[in-house]
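First, one chain by itself in structure tokens, the form predicted alone.
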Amino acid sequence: MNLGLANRTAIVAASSQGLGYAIALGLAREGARLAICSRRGEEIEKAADAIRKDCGTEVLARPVDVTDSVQVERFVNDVQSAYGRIDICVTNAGGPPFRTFDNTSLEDWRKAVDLSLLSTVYFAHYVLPIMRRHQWGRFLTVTSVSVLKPIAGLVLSNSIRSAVDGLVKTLSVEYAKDNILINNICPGYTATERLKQAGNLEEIESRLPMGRVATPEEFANLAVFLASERASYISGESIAVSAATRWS
């Protein structure tokens, strides 16, 4: 299937490793030009080099703290200057820490809002007007299945990522006439370094219908499809990648 991504320009945030890297690589393999960022400059350059070597595609890499609106604006401007347009934007950031409400400080709440919600708002603020001028766009957020069903011990994720879901649903209506499709992707248990380091991977897999967690590439496949020409009537959705695990 031709996904129509050749020569599209895609921003993928927090893409030095894990889900962000898998999405960036998947888009590059379909012919998209990339702009990737991460807080760690050395790591994002390594990721860019690996993608260039694998795909032979253009990759612009920048160190960016997505909780800083000035840095996000500068990054978006750099991408626009380099490529002349922005067709796809995937917002992504590390998840907030495991906490119950009693163990969560007000500072924890502030940091989680900055990381999970405001970082998405910043990209939307600077990217959506560019997409509107071209009357084409795909804006994707990466959150968690906690959006679909609260998970014990994840009060920050349950609350703030649900706010991202509300933002996605609202923006999808406001930008529908501009041919800008806006969706939220909800990873379930996926074989990222964060999950592997938790130390209970075998116990988790024993409870899942398929008996295993997803690979980052399996998660990225949905993002690549939703970013494509073929996903032309899907917008305002929160879609789980969790292989028959019930979250709603």
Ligand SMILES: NC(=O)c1ccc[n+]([C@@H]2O[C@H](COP(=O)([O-])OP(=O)(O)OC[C@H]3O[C@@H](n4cnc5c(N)ncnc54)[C@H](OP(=O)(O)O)[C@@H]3O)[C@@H](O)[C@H]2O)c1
The other form holds:
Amino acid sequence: MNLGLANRTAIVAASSQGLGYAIALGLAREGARLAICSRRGEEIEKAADAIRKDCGTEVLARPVDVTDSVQVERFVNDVQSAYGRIDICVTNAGGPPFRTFDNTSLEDWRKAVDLSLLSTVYFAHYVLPIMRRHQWGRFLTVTSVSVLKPIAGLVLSNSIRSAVDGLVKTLSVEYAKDNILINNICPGYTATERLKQAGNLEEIESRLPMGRVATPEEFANLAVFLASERASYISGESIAVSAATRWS
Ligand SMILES: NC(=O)c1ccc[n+]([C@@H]2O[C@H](COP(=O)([O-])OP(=O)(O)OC[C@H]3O[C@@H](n4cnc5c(N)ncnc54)[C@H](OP(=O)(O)O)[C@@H]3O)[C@@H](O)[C@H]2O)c1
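Starting from the form predicted alone shown above, please give the structure in the form predicted in complex with the ligand.
Now the complete complex, all chains and molecules, led by this one.
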């Protein structure tokens, strides 16, 4: 299938490693020009070099904290100046801490809202008007299967990621006439640094229907498809990459 991604321009946030990196690499391998960011400048430059070496594509890399609206605005402006358009935007960030309600402080709640909700709002605020001018766009959020079924010990993710799901559904209606399609992708257990905080790998895998966690590439494949020309009538969905986990 020709995904029609050659020469599309894509922002992938929080992409020095893990799921963000896998999505960026997947889009680059399909010919998209990239703009990637994360907080650590050295790590995002390393990621950009690895992607350039892999597929020779153009990659703009910037140190950006996605919880800071000023930094997000500057990044989006840089991308727009460098490429002249933004066709695809994937919002992503690190995950909130593993906590029960009992041991979650009000400061934890505020930080988690900044990280998991407002970071997405900032990208939507600055990127959607640019997509509207071009009457084409794919806006994707990365959350968690916690949106579809709450996970014990993850009260922050269970609560705040559902707000992202609500935002995605609302925006999908408001921007449909502009040919901007907006979806939320929900990873299940996937082999990244973040998974190390979730517990013992063998124990986790013993509970999963397929007996193993996903690879970052298996997750990224859905994002690449949803970002593509071929995903032309899918919007307002929260789609899991979790191989039946929540039904077991
Ligand atoms: N892996 C899983 O099993 C799984 C399952 C469900 C949900 N998720 C969610 O999916 C998202 C990505 O997870 P992952 O597994 O890829 O995590 P990861 O391997 O820990 O990578 C997180 C990435 O986000 C960047 N980042 C973190 N905070 C940031 C900030 N404030 N501003 C900009 N960049 C930031 C990090 O780079 P810097 O440190 O350089 O900023 C890094 O590149 C998280 O929200 C996670 O909770 C993951």
